[in-house]
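There is one chain below, alone, in structure tokens, taken in the form predicted on its own.
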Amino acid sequence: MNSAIKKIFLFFFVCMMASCLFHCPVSLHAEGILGKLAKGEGKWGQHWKPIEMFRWWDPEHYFEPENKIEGVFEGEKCVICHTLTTPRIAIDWKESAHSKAGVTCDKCHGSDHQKIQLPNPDTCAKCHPEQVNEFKSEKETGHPSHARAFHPDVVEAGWQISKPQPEVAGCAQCHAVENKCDSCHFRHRFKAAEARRPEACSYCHNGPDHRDTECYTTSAHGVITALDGDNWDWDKPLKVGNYRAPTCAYCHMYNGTHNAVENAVYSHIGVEEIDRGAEEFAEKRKAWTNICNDCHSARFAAAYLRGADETVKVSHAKVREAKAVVEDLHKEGLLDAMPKDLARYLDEGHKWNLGGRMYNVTAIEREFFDMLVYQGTTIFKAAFHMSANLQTYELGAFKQDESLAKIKSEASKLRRLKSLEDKVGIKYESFDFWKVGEYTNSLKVIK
């Protein structure tokens, strides 16, 4: 056996051993060694501990390599070994533009197996500076933004940190988009064509407080994409004439920009009432109208956007009416659990925060939260994404009507009950279960 064959044999033997070790990992948590996971970060870092998955959601702060293979490997050596140990990853990489450009595993992860790293946007910026700079510019040009989704919108959000981390893991998983580019450009192909499809955005943009996917797929744009999208060339850039109907990326990342919020008017996903037609937003409204002009007349686009503005205004009129009812109950002391009787919140003590909490509140307060945050946001998203059903019927305006009726009915019951208590001389005391309980006791509090 000559020297070259021996080296190949030895390398494949090492790879086979690595395969066994890769599939039999030793967990740091299992050994009780938390390492970087011993405490959280941010202004309340000492009050919470991240779950294990934070290593992958925020690798810059929490990831620690745990490899049993020693040595420095580069280029084709990585590919040969991972073709055996993680074949699907290797196949995806071989089909990628990275493969064709000679960007091997070590270029992103490092070559020392004991110091393997997970890439972050700064890693990608070495080859994609323009895209990463546009992405990071979201911090200055708008809110919400992908570039600040994790810090401070998760680890410094009081309602997030006061709750047990496994409960709010879904928030951190999607908000990790701040820390890594593969939230949109799925590894290890990293195809721009995949990121242009609305399905890529639907991974995170769905659910009761951000029903972007549901609103888009039930719009004319979404229906056309579903009917005809398989016939489109998704490798084409996001420019006029290349796509029969606009996708999420076509409008929000116009002409391929990686700043997805530069034309957005912030309203806390629709919870705050903002008049987007106001003079102060004229430049951004013009920018949106120009995008619509790729397919529609300026008259049509302007009219539709004004109509969406009015839809949102009606929604907030209902919210204000409900808010007045609940506020009066609070002032009169008729809410079952007053702030002083509740477990304190992490960031606001016993302060009453109408509409700002979804947990450890009375049913009427929770109904108001749903009306403002879930239904109100759905109406806003549906109006501007052209979803007729969600704007008006199933989860929109008519659902808000139902919630307003429930709030008024509950308020009526509370007042009638208080009247009866006064007549018979009963003084009601709030039950202890508002203060203590197996779950309630798990909520974090700064004393």
Second form
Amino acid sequence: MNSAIKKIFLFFFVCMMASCLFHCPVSLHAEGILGKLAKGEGKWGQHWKPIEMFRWWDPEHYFEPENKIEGVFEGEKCVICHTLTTPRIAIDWKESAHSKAGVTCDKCHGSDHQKIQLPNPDTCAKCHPEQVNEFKSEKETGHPSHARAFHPDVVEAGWQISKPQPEVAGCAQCHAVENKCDSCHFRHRFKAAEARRPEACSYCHNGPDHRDTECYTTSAHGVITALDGDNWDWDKPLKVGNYRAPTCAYCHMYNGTHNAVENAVYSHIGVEEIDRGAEEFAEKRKAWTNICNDCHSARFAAAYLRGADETVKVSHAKVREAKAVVEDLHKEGLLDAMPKDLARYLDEGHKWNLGGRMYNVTAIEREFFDMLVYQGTTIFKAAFHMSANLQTYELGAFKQDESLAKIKSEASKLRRLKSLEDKVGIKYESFDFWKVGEYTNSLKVIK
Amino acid sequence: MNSAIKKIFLFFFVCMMASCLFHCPVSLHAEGILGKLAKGEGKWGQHWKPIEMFRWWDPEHYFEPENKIEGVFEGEKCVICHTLTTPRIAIDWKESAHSKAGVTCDKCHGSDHQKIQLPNPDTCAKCHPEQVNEFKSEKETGHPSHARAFHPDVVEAGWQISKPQPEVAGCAQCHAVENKCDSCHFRHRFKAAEARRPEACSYCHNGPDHRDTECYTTSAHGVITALDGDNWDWDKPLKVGNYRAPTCAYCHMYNGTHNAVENAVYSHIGVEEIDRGAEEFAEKRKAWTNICNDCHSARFAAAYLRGADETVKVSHAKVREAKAVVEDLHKEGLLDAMPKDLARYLDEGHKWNLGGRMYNVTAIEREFFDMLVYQGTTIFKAAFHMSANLQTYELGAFKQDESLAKIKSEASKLRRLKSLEDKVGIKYESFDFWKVGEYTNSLKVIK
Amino acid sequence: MNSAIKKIFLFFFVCMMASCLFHCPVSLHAEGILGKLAKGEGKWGQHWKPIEMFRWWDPEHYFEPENKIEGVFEGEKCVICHTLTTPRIAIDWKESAHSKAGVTCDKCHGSDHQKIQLPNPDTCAKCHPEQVNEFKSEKETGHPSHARAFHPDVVEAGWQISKPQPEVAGCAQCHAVENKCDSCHFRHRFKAAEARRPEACSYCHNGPDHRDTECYTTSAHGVITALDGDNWDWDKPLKVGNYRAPTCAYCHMYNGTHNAVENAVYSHIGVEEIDRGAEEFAEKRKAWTNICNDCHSARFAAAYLRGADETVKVSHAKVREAKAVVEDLHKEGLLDAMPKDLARYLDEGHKWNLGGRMYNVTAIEREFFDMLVYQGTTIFKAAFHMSANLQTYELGAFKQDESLAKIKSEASKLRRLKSLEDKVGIKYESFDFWKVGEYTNSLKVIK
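Follow the form predicted on its own with the form predicted in complex with another copy of the chain, if you could.
Every component of the complex follows; first up is the chain already shown.
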């Protein structure tokens, strides 16, 4: 325990510091001085401006310190002040391995308080080169990957840029994983034991196009983890025998690798119609079966994977049946609005991109998008993560049955309207609201 | 340990009591003696009859004791009997602070067994006046609020009363929070440590118009709580430094206040198109930023809030685009059924109320309702609770894209049908099924 | 601790064994030797072929050992080898009651490694006859039941067989509960303490037609279990006083019975329009109220059940209103495609089955299916499991309002199109895509 006098001294010291802080303007940038935020980066850089949060989501490109506290602080000095101003950060750090190893605040944030920096993977690599190199090696291993999640998936994707940035902030928030290690290793403890838990992955891996959490938690693996996981020693490495049930990290970061893409069979072809039995996947599939083999027989694992592939194939057959119906409408000019009658796309103009757009399309095209991308991804992920409900019922096969029925009923109506109009001599021209409207106009601004 | 003889005595004593109980009719009221349940209260009192559960959901208005056990019991005497008849209630109470403080059953329920009462906030106020006063002060602070959740949100809302009461029982069950403290402090432990946990709030705060739980659990704050919360000391007060991550209660009941409305910026304008940057919110926003400031820099917090506001604004721009499409249909009389062709509303007759009705409307109006109220609320709550998926994907911005496409495709068909009918001389009159039907007729009964 | 020499010996022994294993073909069956998998069983046996996973989902009918390891192993000998080859299985077993009781691997799987068997309930009955007999007694108690989940619900259901088997693999995965005790008692611990937890039930009881988990977790019972369940002693039997809140097993396996159907009031009439107050349910309802009575007054319990029944009745009134609208379309031949214009059904040919089919139907019929089966089941299960949101909002009453609006708007359009076609002399014939398509054709193959 510190003495009372030391405490009083500290209190006044911190009050003085804090007083400086509170008298400075909260945000210079908000008043027009945008600094690095004035312009986006990448292929479409001239078309977009990042929202302020990009400072923290991509600090390497956008962060600029703005801090009135003067002085150079090192080691315990930072901790003393922050124990009073932001106590939890200090407490968390004190409970971290960093604290025990003498990695004080300044080691990652710098010591000049007016030039405070936010760490990026390179900062972490100074002490953890192996993990960061493995993480970065994902760029070579495949796509999608954590290491390429921000560039190109957010910053260089036409549809991301064409939409107002605040609308797609949710994308950037998670895809920032490329730029910062604390997406998984929550600050300021950064514990591997926490990052190993499926809850950590669930922060981003949920929802229609990343439905891994929902699939895992409804699988037998996930249920056993929910039942018993709190009794496990998550400090143990991700090695055979250490975990009663496989977790996200156990399989995808097998033996602790930080390249989570190498342990996956078909990460990039969830929604693509690709020959899933092709030779190119044989080796990956064998590696995968070896992981299953930690607990299951090789025969069981191989049979399960073959079954899951067949489940995905049926899903694609259903999608192709729907696709033919919509393509015929397009060919005959029968959509509610043809591509030329919709707002222009930033990247593809008026090109038709069935299944590639979830906005600025007609209802039947959006239904098809859902069927292919949202339901298709769910079926793929559910089948390979053993979720009975999600592959067949709720958002899977039987949902695709519904989309197929809706697409056919809509096609039927569009064709009947056309026949009637032809018969009575009406020439249907799509209504103006398809390309003009308050929100739709805001898409054009970025063109 | 009690002696065996004492136990045997108790057993026979209780059996005798229980025998009285089992020989009494289960419910007199079900046999026609409705008592206080004969008539609703409030503005529409003459139009509705509460279901039986209102006895427990609003005991002050509707509870009437009905108990054959005679006698006046106090202190341990109640506990002795209930330890055998309803053991868990007794065990829970024994583990409560009430037990330690000598607050026995009779203190809250009364001692005359045939006049047993259910406690309401005023009962709790006898010992906890500060908390109950804070809770009641919500009535002055704003709306919605826990303290006004039953009156006016349930009992005096026209649409609640126009629907059959058993159908909207789910509303009353949660909104009963106005009338009873055990909505959060689960009986019979009533532990603050439990009420502080987000699970307690999740009991009511879930689903399309109260989607706080889903938004919180998919935020970084929620994920850290899921990962680590079981290791926290929830007996600690809701003060800076005590919790590693903010919970519902940490921010909204900051420093332990039971007025959960005062710590919120825009609780009442989730779905309303209001100038979110207006002066009137400046002070609340500053107070809020101060809470964030417990862990985050003021600049970070302010930037996040500004971004969330922009996210909500885009959502409203999209809603307005859809609204214009539906309003034009209404103006030109082109809805599947115009308001006059639908069943009358209890409170507004045949007045058109776009976005204000989720039933007894046509498909395009319901789609608009979902877009504004369900998706709009989700986007608002997700943005301000930092859920990436819910603000942008699953039930947020991209769902609104779908609703917009559906609304336009539907409008397109309605217009084409009208042009065809005009051309061939058909005068479309909406079908009878719009205002007549087995369920729809049951709405009218309450008119 | 074993000595180092013993460890080295073991290592080489196991390597030798494993080497045999890895040199054998992974699957003979995949190369055309289908064995027991060549043909399905049951009424439609000649029409279908099980997928490979049926070996493990219904081992009694389909499992054939295929193992190159020669030899007969008993007791600890199995454990020695599997501690190295599949360590977690061995660790889990070591922590099981089986281990303590000397129930080694061979007791359930046999000792001849080339004739390894998978256990089924009869295997377990050798030591646990009471539990298995109770489980099997469900066959007489009612339907649906765990003990009849595979036959007839999967194997003998026409619609299950008419769909490609990989598509409905999710059904078989859970319904396999009929054939194996480890659906609830997760291998290789088989702990009752785990099977008692709601997480265990949640493995199967989720999703649109089994939405028990979602309903329970959003009820007060479920919330208390989430808040406090980790502090409970789940080794305690399912008896009054042992659990602070009721769980799935507490009520449905009351006092530990393995007949989970006997403790339910209307398990078979969730979606059926049956007189819920009928005499035949009176006794079951009374038994049920007795369970509630462990904690609640009989009056409270009876009132709640009456209210839930009324909630379900309103749901059915709404369904009947929609049904009349669709039936009128059918009567007048106005569906997008009439039953004769759809693909034939395996079991019912071209018979119309409104509400009985979720695929190979038109959009309005599917909407009706959702309204009756998915939303109706949700309302039923939510009302009786006390989920406020699910009975009224998200997927309940207000979702049915949406379906009703959609059904009426669709009916309106179908009728207007018909009037127009009649007027101008067009004879609408349903388009070919209704009965022909890549997926739809695959249904016919099994005809």
